[in-house]
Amino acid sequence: MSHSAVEVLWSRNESPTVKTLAFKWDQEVLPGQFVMVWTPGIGEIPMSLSSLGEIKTITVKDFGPPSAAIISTNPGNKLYIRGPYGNHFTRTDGKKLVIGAGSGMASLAPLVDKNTYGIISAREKSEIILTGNFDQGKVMVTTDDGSMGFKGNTIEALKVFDAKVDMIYVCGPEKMLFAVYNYLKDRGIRAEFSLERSMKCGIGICDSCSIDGFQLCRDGPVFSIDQLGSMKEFGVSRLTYSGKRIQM
């Protein structure tokens, strides 16, 4: 499980708590796959890449010591990365809708092209990121407090979304994924969901990311809407970092 040392080329603030860092890495990564990013002496966390070209990026939210250390890495300093791991989204050339909540938009960003619509949700304006990836008029923003876009949630946005699409991709907190799944499940729409759960190793040893016998690091993190339909734990319970099962 050796790490590649990559130099941070530049960084950009996306919001008060989210930053994008860019680096060169000669490794193919597919949309939806993740890497493990290590900060020596602090810890290691899984992250999806937010762009996959010659210059790759990660878009990081500050939610604990490892992510805070990654965010504070200045241009010219090193990040330590291993991977990529997991499966990936199924690409389509047709029209598609990406639905992201908070920092979940980072995983979806590589899918965005001229045929892509977006629904981006957050609690407030300061948490909305990556709207500039979409062509004008193709992204809908919703916030819980109404500080940007319209006041409401993802499902309320879906109810007024009127474009016909060939595929829907979803990433964000599991409660949001569960709500979107329930809204879509009987509508005959192709959809893929990227799940986010506690992950320690990234290679199927620790089992902390398991859900109904699947391991997100090896069998996911991307699952089809049909696969989610067979998961009794989806949207209901999960394992904490220490291995305790808790209700959502």
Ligand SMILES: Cc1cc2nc3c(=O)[nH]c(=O)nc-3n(C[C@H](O)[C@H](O)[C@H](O)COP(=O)(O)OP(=O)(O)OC[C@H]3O[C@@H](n4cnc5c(N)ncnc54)[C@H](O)[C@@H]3O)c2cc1C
The other form holds:
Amino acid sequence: MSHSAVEVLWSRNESPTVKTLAFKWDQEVLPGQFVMVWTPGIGEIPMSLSSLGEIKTITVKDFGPPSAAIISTNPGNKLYIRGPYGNHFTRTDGKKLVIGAGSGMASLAPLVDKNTYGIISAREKSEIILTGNFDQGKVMVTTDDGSMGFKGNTIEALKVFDAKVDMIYVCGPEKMLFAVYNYLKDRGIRAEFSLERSMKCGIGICDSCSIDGFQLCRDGPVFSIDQLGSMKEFGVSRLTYSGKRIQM
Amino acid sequence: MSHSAVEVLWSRNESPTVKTLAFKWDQEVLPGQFVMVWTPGIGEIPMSLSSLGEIKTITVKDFGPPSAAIISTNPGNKLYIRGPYGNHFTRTDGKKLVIGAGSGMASLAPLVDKNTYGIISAREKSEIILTGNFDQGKVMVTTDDGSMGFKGNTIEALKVFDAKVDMIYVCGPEKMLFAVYNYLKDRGIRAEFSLERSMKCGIGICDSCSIDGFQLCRDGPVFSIDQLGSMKEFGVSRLTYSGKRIQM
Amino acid sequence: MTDLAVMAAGIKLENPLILASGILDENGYTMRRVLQEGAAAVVTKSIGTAERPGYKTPVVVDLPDGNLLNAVGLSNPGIKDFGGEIRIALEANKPVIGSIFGSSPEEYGELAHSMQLYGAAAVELNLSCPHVNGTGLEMGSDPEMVEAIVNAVKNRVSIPVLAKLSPNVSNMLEIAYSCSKANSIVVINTIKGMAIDINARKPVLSNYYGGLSGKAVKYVGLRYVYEIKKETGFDVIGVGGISNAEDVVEYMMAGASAVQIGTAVGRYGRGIFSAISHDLALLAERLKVDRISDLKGAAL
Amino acid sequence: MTDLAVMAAGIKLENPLILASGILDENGYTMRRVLQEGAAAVVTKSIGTAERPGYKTPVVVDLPDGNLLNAVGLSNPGIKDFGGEIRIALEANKPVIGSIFGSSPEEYGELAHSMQLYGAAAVELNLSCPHVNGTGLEMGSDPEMVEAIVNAVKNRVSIPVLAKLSPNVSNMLEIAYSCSKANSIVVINTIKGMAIDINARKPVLSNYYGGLSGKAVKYVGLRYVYEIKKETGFDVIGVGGISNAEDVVEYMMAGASAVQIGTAVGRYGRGIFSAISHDLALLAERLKVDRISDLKGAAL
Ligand SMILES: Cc1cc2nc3c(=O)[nH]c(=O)nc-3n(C[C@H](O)[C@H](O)[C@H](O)COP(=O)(O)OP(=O)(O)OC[C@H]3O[C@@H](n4cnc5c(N)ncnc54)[C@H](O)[C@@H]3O)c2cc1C
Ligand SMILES: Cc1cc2nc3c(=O)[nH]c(=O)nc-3n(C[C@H](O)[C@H](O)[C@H](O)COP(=O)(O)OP(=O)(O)OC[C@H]3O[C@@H](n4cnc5c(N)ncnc54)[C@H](O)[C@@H]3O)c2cc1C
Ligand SMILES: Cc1cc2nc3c(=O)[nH]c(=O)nc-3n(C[C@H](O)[C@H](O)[C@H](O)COP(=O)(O)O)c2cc1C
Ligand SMILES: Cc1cc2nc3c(=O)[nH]c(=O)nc-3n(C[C@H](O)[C@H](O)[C@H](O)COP(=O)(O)O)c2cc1C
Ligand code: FES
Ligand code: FES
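Can I get the form predicted together with the named molecule as well, since the one above is the form predicted on its own?
Once more the chain from above appears, this time first in line as the rest of the complex follows.
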């Protein structure tokens, strides 16, 4: 048996294109770790866990056929998963800020506690998800079109965010990560970034997820701001599913 | 690495045709268990361990090429062994009698303590081995030709042996075992017999060592008198190395 | 309670578990006991015309992780002296399948005929032993020879004929097609391999080369069962690396009508047949089928 | 201290450990890091003429006991876009061996020529991928085609040529002989296999069939290295199931001049190269040799 078959207990729409699915899986998972979710006949893709209790969840954006297939799994039906894989965010008791864009909020969700602020961005209102995880008044929303919250991008939000925090966690499209990295790099704040790459194997074999010789599926997906500093591929280029190098 | 390479520390002639070889092997072994001893290029045969301390020994009779090759292994050279295999004799604190013939004494040797009597048989004097393991006066020797001890066979010795014992352990040629079995079967004494068969694998795969569907290498080589009572092959027939059934 | 009975090669079996050829099946008393302890049928050791001692020891290498290498070398007493063993095995009142090896279609035919006379429920043609010259794989990699052997045997006996094929070939499918007259195809025999002892600086097996079996070959066996079933539609019996109920179900889903178990019998003891039967019934319940045979071909 | 340097296919290697094709070798930065972390050389992923996405996921199945099944499907960017990756890898100043696959001798020749231009220290011909039609094994099981490919490549490049062969054939030795012009024979590629998920009732790989690699195939690889070395005397590089220093020594004793490591890199991480080098030096001392190369062929 290669995958665990877990039954979907319930699902919930987070936005018109994002859905959370819940299942029972008796496995310890740390924030930032991911699973590979297989839909027989369609494909297998990496998914962060968006809650880590006895009942676990994934929060999936409808993108291509593999993610669409996961989203259309009804309660009572099975998800086929393997993992958990990868390293994890370093937890801290102090004051923290999470910066998430799009479905990137999924992997950040388990980090959110009473002491956590958030900056959540998306193109437009309907794509903003998981704001409810934060305490009242601790979350700042930005949209490209200003249809919700602040009109602008993550960096602009970051500039007006003035609370001092002990740790910043970031997840979202690499362009955003790169911008945040550049903004933070000389500011001496602890920060961890969860990256995305094409992931075929999840177990450090296929090289499709690598960045600067590190395998996202083993050495990542979470890297500290210092680690990113030495990477030549970060924000610059990556390999496609076939292995062709393209610019970001 | 399939076999453990153990260095022969010393060797000692027990008789013109029997030699004991000692080696260090960090492995718990119970009395009656055996190892497979491989001589590269020659063959691999089962050997009981004749002492079980930190320094272990095998006591080998020069029979065919495999046993001759083991015997000619000089101190400093290596034995290639795997195991231990098989079940073992049930130890008891009470008064015991060991009955050994020929190299059968090897597997019985670890059982001998202050409270143990022995009947050792062989065709002639030079084949009598390991008498020194017993306390003075507790061992009875018989030879077919009367060249040492009592002239006669094991059964005749058993008849004159009058001490009451709690357990009898027997090892030697099946003819002898069968005779002892028949002598003891209605006498209500606990007894265990270690059998011999051709042994190719030692791990319950090849069927060459089987008796009545039991594998000597796994279920044996030690069987209780009650187990032997239900066996149709015991003392009657066995398979040769090629698998041909021959009468005993 | 799940119904574990299956039909394989036209033989009704009380459960899908058959003892594979070459493991605990040269002594009639052992076969009888294996049947009494829960196997639905046994395949005998491969028997030839004349007595053969086989290779010198070591004839097996006990590998890690439930794998094994062997080169027993088709040791056998010769067909004339094997009837007695089959007679003893048959006392268990379950099917005994006679495995045979030869060097010509005629010889296979004669051996099969003797097996039928001895009361074998079927005959299994070993066309796949990887470590003996002049038989087994040497004949089994030539589709025309395979066809000639299968046809010769079919003409000589009325009991079902099983053709056991080797994974050590480029053209398994072509060979499978050449067995169209057989009642079932049995895959796989062992994969040719070797083990070296670094202290002795020598191959361990006296024959140097042997056959790999056990847990790791399951994935190779599954592929052959699946591919042959899918392409030819023939009855297929799966063998290779089976050691638990999940493995059995995987093979059945790949299209096997029954399975054979070899190496794991050594590893876990004869009790493996009743243990797997027990687990198989529970697993079938979990998979929501009443009859284990309902799972046959489910993954095709 | 033991001298770990070896000569393989005419290339001097600082230790006998090479990264196998298809594992952590499509991104130049990864190859560079693997070299910096202790591999003596890397073989690139097999590269063809045109870009290929390969198969849909799942492309691997993580099996128990250090085994793996894969059907990546020769995904690659196409030779034109691979020069940049090799350039990055070469920054480690160690040999980079370019693996290629094609569908004709001419195509192999062209690809090899590009690899030479990119600075590859040698070219490895993938004649053995078990799960893609029209290349790999399909060509690699025909001795005449293999000979034509090897000769075409030899005529086109001056760097050493390695022929990587498949274990999924009846006639490996004949194929090996047909590579007489190659500088080394690399064995083995993966063994064709399959895995089934009993809950999903489906083969796991999107391509259904894949290639088995990892610990269990070591015994099959050893056999091929030993047999080819013994019969042909050609230089042989061993690959299949190597995960520790003992495994390396077994392959070298069987006749390998160097070894490649694939699956175990995923299992134990890139650090496996330096870990094995360290253990290899200790093991050589225990075996009383000053140079690891003294063990080459010791079991022949
Ligand atoms: C560590 C990690 C965590 C993630 N967590 C989340 C999360 O929590 N929520 C979320 O919504 N997303 C997450 N993602 C992104 C997610 O895995 C998908 O990449 C994303 O959903 C793309 O959607 P898709 O696969 O449906 O779309 P597509 O664009 O259709 O395809 C991407 C996938 O399809 C296959 N594919 C692509 N191209 C080809 C081709 N040419 N030939 C064959 N097959 C191909 C591959 O399986 C590939 O992974 C995560 C990614 C990573 C790396
Ligand atoms: C559990 C057990 C414990 C034992 N303990 C001891 C002990 O402590 N001391 C002792 O001296 N003996 C012991 N023996 C007996 C020992 O294993 C040998 O069987 C005996 O020494 C015969 O000697 P040999 O193998 O040298 O002789 P041989 O008669 O030459 O050969 C027997 C062996 O040679 C091989 N062989 C035989 N016939 C053929 C053939 N036709 N073709 C190829 N190979 C063949 C096989 O390996 C076979 O086991 C024990 C046996 C068993 C089963
Ligand atoms: C020790 C041993 C002996 C074997 N002898 C035979 C044989 O005589 N005839 C035959 O057809 N297969 C023989 N085989 C192959 C098995 O029947 C079976 O095909 C193979 O071992 C794979 O199954 P397994 O992994 O369950 O062992 C033998 C296998 C082993 C391990
Ligand atoms: C994921 C994966 C991809 C592979 N891709 C290739 C390839 O592109 N070309 C090739 O010649 N071999 C390829 N192979 C085979 C390996 O190079 C190697 O021959 C095989 O895996 C056996 O070695 P191992 O057991 O150390 O992995 C691949 C193997 C794996 C596991
Ligand atoms: S996904 Fe294959 S190496 Fe990370
Ligand atoms: S020696 Fe092979 S079964 Fe006992």
